[in-house]
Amino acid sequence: MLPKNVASGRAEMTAGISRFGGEAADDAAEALSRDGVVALEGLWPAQRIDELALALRQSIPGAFDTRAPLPEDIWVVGTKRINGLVPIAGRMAGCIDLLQNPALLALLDKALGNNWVYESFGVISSFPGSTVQKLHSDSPHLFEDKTIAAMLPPFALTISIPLVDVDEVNGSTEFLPGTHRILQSPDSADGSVWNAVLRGNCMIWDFRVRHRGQPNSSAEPRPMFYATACRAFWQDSTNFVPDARKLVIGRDARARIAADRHRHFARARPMPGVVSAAQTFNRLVRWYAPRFHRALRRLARRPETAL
């Protein structure tokens, strides 16, 4: 059950990190474009994300086990970090369930405007032993050497759901709010605040906003599941590879996108088989052996010869 002001709507400060209830979407968006990072409390039983943990284990065992096979498109992001995209398919088809709640959405259309549309899909882990990571912002500003680039309202948002009790021990994400306002960041950690987050809730912030992963000091791993989500008009070159499949959607779940939502997930890509395959190889030959294309483009229209 969630405090009393946090309930009514009203923030609530713990170590400097506002904290909202579900019906809260103008105040929580108040407080982000002010601070640069929120805290949305109560959005999903604790039972849903310890599911959304096994799918997880289950379909990339390496975000748990260093020593089992880890997510396709991963990278380090700090002393036994990683950051690897997420298929949202088979048994994680029930993220699409998790992004469509009415807190969530209703604050992403404030911030955002209604046009917005997801980004990406991941997981991040910290590992037993994890160090504190450097200062960084998720992305630059969007005109870096101009005062208005720090007026400006967000263009994108790290949406963070731990699948684990988030704490002090396990290593919670710690933030210098309003240094989404500032074009030259601090790299001083001093003033930096931080929350502990409970399964069930989660953390958006500013792509903008510096912050870095405390460390982990238990002996169990710390994974988060996060999305991104952003203004039509951008997209994330900063964090990617170029052809990183950053939004892959499975049939199973897209069929559980809302008809109003839809526009939401327009970037999304369906899972490979047999028939993107196919295209890619076309593709590939197309591309590299361009007179070998031709040839069998022409045996392929040749008429049948009569017997």
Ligand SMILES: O=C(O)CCC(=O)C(=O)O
Given for the second form:
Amino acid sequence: MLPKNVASGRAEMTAGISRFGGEAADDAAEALSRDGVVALEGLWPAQRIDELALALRQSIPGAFDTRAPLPEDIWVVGTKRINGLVPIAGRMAGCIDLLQNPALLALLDKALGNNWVYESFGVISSFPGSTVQKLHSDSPHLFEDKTIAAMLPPFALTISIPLVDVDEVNGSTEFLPGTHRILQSPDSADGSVWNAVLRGNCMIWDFRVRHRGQPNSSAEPRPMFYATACRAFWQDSTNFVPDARKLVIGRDARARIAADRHRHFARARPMPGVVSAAQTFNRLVRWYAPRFHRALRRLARRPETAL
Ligand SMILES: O=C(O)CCC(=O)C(=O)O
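Alright, leaving the form predicted alone aside, put up the form predicted together with the named molecule.
Okay, now the whole complex, with that chain kicking things off.
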């Protein structure tokens, strides 16, 4: 592998994950196709990431502190590791700007075609003392019993955006490059690579590539946002229950989506509010108390004069 020098765009002979600056979408897409993982660097100012980290700490303290209660949509995924969904609304509305970064969008367009969609948005935190994760892919291959599966272009990508600088002490994500092109992936981590990731950079990987989170040996949590982007025919039924609210975008954040990029957020659901609560109540009454529901409807339809 020949990671690029971000400043010059020239290839460098250093081992690790290929790294690219914002203008190199073509080269980054090529490396992603070859290795199954790339790093994009300098996408956001570190200060912006710090602001969003603070907003997350206020909204979901459990993403930073094991003693804080975890909201319903956050679950434990290993020793001292959590993964969960984060609504993009209110304090977290600014996350919508992360997902619209031009360099990121250019790479996603190249890798997934023009009609890709965001599928989920959340946070993965590893806490002090977390141990190494099991090697895994984020999803099995499509058509996994056919040789062609390993030749197919990506159908889904994970974008990870660390909220703190990540290094060998607090634990980066480790990859086996090229394993998205193998049907029977190895269980050994021989030949794995990893990079330190500074705030403002992100890693993008193919759902099929083998990877794992390294242990967090520091005294601080290591939270990172993640988003899934995928082709429009696919949805993540491996990691979520069918009715999970994988991508929630409030009105405030929705108003910040560029007109020509709305299609990528087509799967987003609104924040639960009075209307959705009334719809849920209506559905529950219809299913579990149909006679009462019919009576309510009759009452609602009665002409005003009869009241
Ligand atoms: O924590 C990490 O570095 C990677 C996490 C991961 O791959 C996962 O939870 O599926």
